[in-house]
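This document starts with one chain, in the form predicted alone, laid out as structure tokens.
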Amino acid sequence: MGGGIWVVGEVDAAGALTKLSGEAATAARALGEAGSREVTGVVVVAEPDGAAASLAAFLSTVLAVRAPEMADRAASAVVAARIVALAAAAQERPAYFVLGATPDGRDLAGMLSVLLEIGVLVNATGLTWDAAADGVPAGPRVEMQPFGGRVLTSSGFTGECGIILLRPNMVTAEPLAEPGSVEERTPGEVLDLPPVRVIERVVTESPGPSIEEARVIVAGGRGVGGPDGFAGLRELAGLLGGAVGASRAAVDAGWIDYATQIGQTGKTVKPAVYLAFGVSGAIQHKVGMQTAETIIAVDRDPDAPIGEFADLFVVADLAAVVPALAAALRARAG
């Protein structure tokens, strides 16, 4: 058996384990079973107990590392330093790391890549394990969709170690039959932390579920026409218990916050229902929402690309459809 696989758990602003961390743990567990590698979770935060227990629902062993310095330091720098110290103290350094492809995950992957001198494969959409063949060592096979999803690639590491960044909603998180154990660890000598300190935190609050976890998403694109158009979509989302999303065109126009952007340069979502209003369906947007269970699109252009893959495509004026739909939902609720 070679080096193991470590899954680095990520937490949200409230200190809870993110949904993507459960997905990464599930994907890593499948890799470990296929490659006969031990899979271990690692949580490095100021108060790791809750998040570590949540990660243990997916992995048999989780290392909880208490890092009080994260209160005023850049999180990625602290996590990287602690993980490198843990790896140095381990009897056998892990061969592979699996992280979520989030802004913090990408920062952490870059730091670990430099500190440990190992490669990174980003934005994985699928993971399998390849046996050794033709001089190529056994290891993970990582599927990716570069160029806006126009190309499907399959890549591996040239050596027997590396870092994998998994895109959200590519794997269904599956807990173990019985939760694993949590072990509190204190790293030995920790590398000097960079002098970068956090001087301000800005938290954006929005009503309803987060866009990553919403079962219903009401998305708007250039066809919405402006910020006022999104007011109607917000009402629809509220009536449906969902979240509001947007295409890059709407975000670039300044009509709505970047946090709502879905697509290649935004977020990847997997709702039960995706309602798209005035969204053309360009490939860059499609890669972020194509795994939705049901896609319903409304657009005035009968030739909009989204009509080619939507389950229901309505050619109509948004100015008439959105208020009518909201009125019908209000009447039904009343």
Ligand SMILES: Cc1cc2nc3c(=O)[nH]c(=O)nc-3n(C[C@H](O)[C@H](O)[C@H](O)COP(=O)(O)OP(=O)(O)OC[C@H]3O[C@@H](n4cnc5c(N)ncnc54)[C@H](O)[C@@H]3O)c2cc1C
Given for the second form:
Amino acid sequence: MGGGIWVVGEVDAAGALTKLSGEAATAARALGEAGSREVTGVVVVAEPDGAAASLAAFLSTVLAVRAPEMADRAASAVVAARIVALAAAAQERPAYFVLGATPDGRDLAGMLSVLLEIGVLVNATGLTWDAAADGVPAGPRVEMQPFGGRVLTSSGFTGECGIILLRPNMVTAEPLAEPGSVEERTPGEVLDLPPVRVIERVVTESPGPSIEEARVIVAGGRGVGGPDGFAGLRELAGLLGGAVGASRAAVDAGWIDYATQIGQTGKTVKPAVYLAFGVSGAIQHKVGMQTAETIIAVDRDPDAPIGEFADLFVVADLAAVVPALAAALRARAG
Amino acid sequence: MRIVVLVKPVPDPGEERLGDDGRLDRSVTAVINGNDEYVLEAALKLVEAHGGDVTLLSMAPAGVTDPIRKALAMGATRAVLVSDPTLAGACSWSTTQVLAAALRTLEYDLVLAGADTSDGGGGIVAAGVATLLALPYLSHARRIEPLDGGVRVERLSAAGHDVLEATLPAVVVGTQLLGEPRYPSLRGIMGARAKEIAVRTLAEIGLADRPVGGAHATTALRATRQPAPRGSGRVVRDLDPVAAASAIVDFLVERRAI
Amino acid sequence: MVAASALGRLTDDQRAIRDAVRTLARERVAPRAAEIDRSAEFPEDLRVLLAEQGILGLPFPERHGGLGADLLTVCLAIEALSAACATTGLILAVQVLGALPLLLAGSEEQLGRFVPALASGRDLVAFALTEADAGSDAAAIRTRAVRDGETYVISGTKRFISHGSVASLVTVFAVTDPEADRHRRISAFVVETASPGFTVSRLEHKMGIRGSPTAELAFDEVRVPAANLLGAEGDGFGLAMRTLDRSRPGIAAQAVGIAQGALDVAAAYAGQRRQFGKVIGEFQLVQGLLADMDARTEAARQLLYTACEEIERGAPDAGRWSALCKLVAGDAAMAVTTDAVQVLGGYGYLDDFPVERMMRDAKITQLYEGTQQIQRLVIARALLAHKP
Ligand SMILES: Cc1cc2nc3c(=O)[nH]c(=O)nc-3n(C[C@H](O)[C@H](O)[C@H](O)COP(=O)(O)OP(=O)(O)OC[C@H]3O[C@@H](n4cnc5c(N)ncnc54)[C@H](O)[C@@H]3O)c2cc1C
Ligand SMILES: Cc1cc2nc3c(=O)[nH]c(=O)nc-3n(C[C@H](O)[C@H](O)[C@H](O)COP(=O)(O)OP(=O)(O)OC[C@H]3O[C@@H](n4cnc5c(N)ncnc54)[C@H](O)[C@@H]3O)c2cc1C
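Please supply the corresponding structure for the form predicted in complex with this ligand (the preceding block corresponds to the form predicted alone).
Complete assembly follows, chain above in first position.
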């Protein structure tokens, strides 16, 4: 049996394990079964107990590391140093890491890559295990959809080790029948990475469902006309159990927060349904959403580029369609 | 303040394709990675307000200078381009080694990089660079402010933002919220021709015999596929709002979305 | 943009500048064009943008704060702007026209006094030759300038003066010696519009380039320092003609830009509009229209670029080159925009699409800086002068 697979759990602002961490654990478990590798969870936070227990719902072994300095230190350097120490102390060095493709996950992956001298495959949309063949060693095969999904690739690691960043919603998190166990660890000999102090944590939003995790996204663009227009979209999102997204034009206009921006410099999403209102479908927007399963667009311009890749393209004034759709959905809900 | 901005020439978004060798086809028009333009703008504003200069650092094929010229035209002082035939097909680990080695040959207080790249880069390189150089690493910035001997960054978080501080030199990764990049002025464009683009080989940054570059890639493309084409979409028009709404509801039902 | 022609003949700088102005035109100017036309208001925001980006500095010498660009580079910028909005292209073209007498005949002292504010784009300058009764026959102007000690006193009325209401400086042509030979009567002055006695007496309502203010200027005993006389007394007419030799390519560039803008819209439309179960671009009659539009535009462009090169190198028949390119480009713009409306059918006639505006804008390029008839006169005169 080769080196194991480690899943690094991530916590939200309230200290709870993120949904994506469960997905990463589930994906890693499948890898481990296929490749006969041990899969271990790792949680490094100031107060790891809750999150570690949550991760143990998915993995038989979870290492909980208490890192009190994380209360006022940026996470990545603290977590990276602990993981390197844990790995060095482990009976067998982990070969693979599965992390969530989040800002924190990326930061951590970049640091671990150079500290452990291993490669990284980013934005995985699927994971399988390849048996050794044709001189290529056994290992994870990582599916990706670069360039906004215009091409599908699958890649592997050339050495028998690597880090995988998994995108949200690619895997359905499935707990174990029996939760695993949590072991607290206190690694010695922790690297001294340069500290970054957290002076303040400013909370401005009620953390609703993030658009990367939503099954349904109701997105608005410049055509929505203003912040009031987004109120209508929020109602629709509520009725459909989804989240509100936006184009850059709407974000730049200050109608809605950057966290909702979809596209090249915003989030990449892959919901079951993407409902766009007054979004023209510029290439920079398209790359963030074109792998949605179903795309419905409402735009009054019959030549809007989004019409070229929407599954249903409704040429109409959204100001009239949004309330009518809300009424229709309410009526269905009874 | 001496600032180095990491800039990556990328294929024009929407035009990217893979060549037969599975590597990025470089014949497509190259532009500056969008996110890098935001940090370049932030760097230019910082030196305008506080003095100093901006050096661009890029790892790219030697021919790809148009995007670098454009960044110079926006106002950067000079550019260093690490270019070596062996770097074709380099993985992110190699890129990190190369950029860190090049930075060791430069003087700076701050290194800025964009959040990720539009050609499939994962936004992991800058963290590795900071780690190799033992510098503080501050990411996902929506605001960068110099302090006496340090830097303050507002880092986007899931629920708002965190205010971070670290000592200089440091590596900061920025987002679109840093502000719209400027257009290069014509004076800048004409002046950019006279600015230096120093091309460095691996040997010149001290990596001659290191295992970096395409031959030592840590990752490998195994296969590519074209996505299944989307069936051609249905278009409805000239409906009254109620009929348009029910067309959407029917479609959602048909797709089992509700 | 359908055409990316003339790559081979342009220098790296010219190409880079053209591309930069094109980007600006597409992203910042084009979205304003319809509104500028509808409101008929001078786009001050775009003037500021052109100033900030250094575009208004192109034609001025570097030692006075300009970019020292050659004529072709200036024309590339006018062309790129005009493809999006002819009014905006004209901001640069008129700056060139108004400043040329100064650049051609001004003393170092005068250049130092006036050019920096023009090169930075802070000030605009207009060119005031035409009068109500002196259009094509420019030598027939009646505005007077009478010497009085260290000043000249200017009286009269100028008509059709582009930017007359938004410029800080006006280059005014006035009669200093009514008795002299027809071509020695006139002198040129730089007049500050803040001078007492200067008023904008009306603004014209126009068919096209509606955002570009065309003013009637009244001079009521406006006192101008003698130091503002350009060249010597009596040099004015010749200076006006030399100015037009260098400025007409700017109008040709505006025309080529308008034509290209219309061609791009028409080609895109033809690829989408369906009739009889096909996109109309599959009909050979429509293809013929598009091909002719492209051929006309490209021919005009290449002639313009050649004319710029010839004029820049000091060709003795510069006047002929400038008349040739304006003649061909103005006619091309009119024909191409008219055909663009044709390709769009009834939709082309609506202000929902930009081609009707482009067609209205194109017409002016056949009129100002000498009508097409006057261009022919200039060309023929050059031909006949060479006859043994
Ligand atoms: C480096 C870079 C990065 C970028 N990153 C992103 C990104 O991450 N995400 C992103 O979205 N964009 C991004 N952009 C911007 C992108 O190019 C577009 O400008 C943007 O997506 C346009 O947003 P929009 O569709 O809302 O606006 P528009 O393109 O203006 O479209 C508005 C649409 O609304 C329609 N409309 C208007 N009124 C109504 C009405 N009453 N009823 C129905 N329809 C109506 C119009 O017909 C039009 O189709 C980026 C650009 C650059 C240069
Ligand atoms: C929007 C606009 C902006 C302008 N901007 C400026 C400016 O900034 N500064 C400035 O000084 N002027 C400006 N002009 C004036 C412009 O240059 C004149 O209108 C032009 O020279 C024609 O003069 P005209 O209108 O008096 O026509 P006319 O000279 O009366 O011509 C009428 C017709 O007779 C023809 N014609 C006249 N003489 C002859 C001849 N000898 N042989 C054959 N045909 C002849 C003409 O071609 C035309 O078809 C502007 C005009 C307009 C409409």
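Just so we're on the same page, rigid core means the largest C-alpha set that superposes within 1.5 Å between forms. Numbering follows the first chain given and starts at 1. Given the structure is predicted, the values throughout are model-derived calculations rather than measurements.
In a rigid-core overlay of the protein, D303 has its C-alpha displaced by at least 2 Å between the two forms. Once both forms are fitted on their rigid core, the CA atom of M289 lies 2 Å or more apart between the two forms. Shown in the overlay between the two forms, fitted on the rigid core, is a CA shift at A243 of 2 Å or greater.
Core-superposed comparison between the two forms: G226 shows a Cα shift of 3.1 Å.
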